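The chain below stands alone and is given in structure tokens; this is the form predicted alone.
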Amino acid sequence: MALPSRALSPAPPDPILGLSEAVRSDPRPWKLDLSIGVYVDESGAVPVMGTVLEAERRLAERCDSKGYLPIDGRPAYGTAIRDLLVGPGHEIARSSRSVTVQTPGGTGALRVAADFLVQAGANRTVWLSEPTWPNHPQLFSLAGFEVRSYPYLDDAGRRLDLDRLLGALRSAGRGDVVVLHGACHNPSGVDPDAGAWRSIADVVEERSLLPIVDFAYQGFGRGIREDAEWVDGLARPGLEFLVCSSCSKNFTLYNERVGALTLVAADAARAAAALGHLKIAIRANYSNPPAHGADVVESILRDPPLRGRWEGELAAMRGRIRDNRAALVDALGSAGPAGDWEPLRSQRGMFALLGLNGGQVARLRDEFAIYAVAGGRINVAGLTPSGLPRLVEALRAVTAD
């Protein structure tokens, strides 16, 4: 029996990680990588937090086993992530109507969520924002879902179009799955405010939709608690949802693959029952999660002095991204192509969507060694003092025609 013919034809490169491979093979020393979502410092390096290094030092001193973790990970890690998500005093935490399982990154959490819903008999239609993270459609379609989209941005691509978003969700079938971005929307940086979240939750409740909240950037927008304001919109009696968390960005643990899936049920009994099915989905996939990165996160979150230092480091990263946004808007306004750039200033998180077409993105890459994702999504954190003026000059050139 030969391999399927489709397996032998060239596969398209990943729209984001494939660009990283192209960057690595580009010999031009002035190349500027604004594609992959990693935090870089002013020198262009991907740093490791000092608190992460300290936690690793402590873990190394007391490590006495490399045995398997439970299928759902360490309970203390799950509690720490849940409390980071909603706060230890929140009704969700006090009522025990949630369960949290440890996963290999936020992507692992999304796949576990998708597999869990398929095996549990959920509706096979999932609604994704347009635009969304390029891996969302691929991930859910391979898990067996029919992918549909709801409008997210206005015609200019700069602000939330809440009316069209709500209208699309009202057309969803009862019980359909909807993926929402908790904060720092990828790729646009445009987030709903508290009132918009309440309106979204109204439609979710009205149509009996099942939300999956992709929450990969907690702390990178306005603050740890502020970025979780969407919880107050969804945390209603009887409303159930799933949250996919990532510690890649806010703990600089990209290659450790640290994440979590939190399921919030109507009551504790329903949460406990669902946990058993989550474990089946995990066991059939990767069996049990990796330990090291999660141990680092747990060590930081459960040690008050270390957590305080981590929050300070995270605030500094958030501040640099905010300053980069402001510098980008100022530079575009004074020397860049004409356009309404001001909304970028108030957007949140690592990404900005410049609204470029495919040819313009290709010219940035080929002529100027500047790498961006389709649509002109750039990683604002990747901008450096030397890279910013080059980007503005290149944008002026590729949009001149």
Contents of the next structure:
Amino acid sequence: MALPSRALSPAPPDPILGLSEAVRSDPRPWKLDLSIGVYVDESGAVPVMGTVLEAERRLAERCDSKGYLPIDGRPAYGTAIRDLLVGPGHEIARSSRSVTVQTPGGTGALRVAADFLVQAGANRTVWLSEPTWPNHPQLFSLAGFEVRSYPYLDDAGRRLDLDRLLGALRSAGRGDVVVLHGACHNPSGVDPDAGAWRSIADVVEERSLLPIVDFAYQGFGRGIREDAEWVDGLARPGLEFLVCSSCSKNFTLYNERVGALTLVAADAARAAAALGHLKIAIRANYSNPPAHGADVVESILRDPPLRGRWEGELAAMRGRIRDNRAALVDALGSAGPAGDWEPLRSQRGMFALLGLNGGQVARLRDEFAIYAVAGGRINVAGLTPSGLPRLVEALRAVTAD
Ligand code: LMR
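With the form predicted alone done, generate the form predicted in complex with ligand LMR in the same format.
Entire complex below, previous chain first.
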């Protein structure tokens, strides 16, 4: 039996990771990579946090086994991630109405969530923001969902269009799944405020929707606790939801694949029952999670001095991203193409959406060796002092006609 013919037809490159491959093979030494969402420092390098290296040193000294982890990972890691998410002492933590399983990255958490919901007979319709992270649609459709989208941004692409968002969610079927970005919306950096989260939760409740919150950037927006403000919007009696956390960015652990899926149920008995089904989804996918990265995270979060240093390192990354945003808006205002750039200053997280068409993104790449994701999503952290003026000049050129 031969491979199916579709397996042999040309496959499109991944819209984000495919660009990293293109950057690597671009011989132009002045190339500027603003594509993939990884934190890079002033010199353009992807740093490893000092606290991560310290935790690794300690782990190496006491490592005495490479045996399998439990299907759902180490319980202490799960508790540490839950507390990072909701804050220790939160009603969700005290009532035991949540369970957290360790996953390979935030993408692993999303896939486990999707498989778990299909396996458990949830509605097979998922609503994604338009725009959203390009991996969301294929991840959910390959898991068996029909993908629908809800509008997210205003026509200028700079601010949340809450009315249109709520209108679309009101048209969803009862029990449909809706993916919400917890903080640092990818690709736009536009986040709902506390009032908007309450309105979203009202519609979620009215329509009995099931939210999956993609929370890959905790600590990159306003702060660790501030970025989790949405939890209070959704933490209502009876409202159940899932959260996909990633430790790739906030612990600089991209290639260790560290994440978690937290399921918040109406009560502890429902959470415990659901855990058994999550374990089936995990076992059928990758059996049990890798240990190392999660051990690093757990060691940092459970050691108060190390945790304090980690929070400092994270605050420094957040601060640099904010400074880069301000420098970008200032530079666009003084020398860039005309446009409403000011909202980019207060948007959150790594990304800014410049609102470019396919031709303009291609010209940035071909003529200026500047790599951005579709729509003109740029990684603000990647703006080095020499790269910023080049970007501004290139933007003027590609938007001129
Ligand atoms: C991104 O959006 O660039 C990151 O989340 C990395 C990825 O896996 O796409």
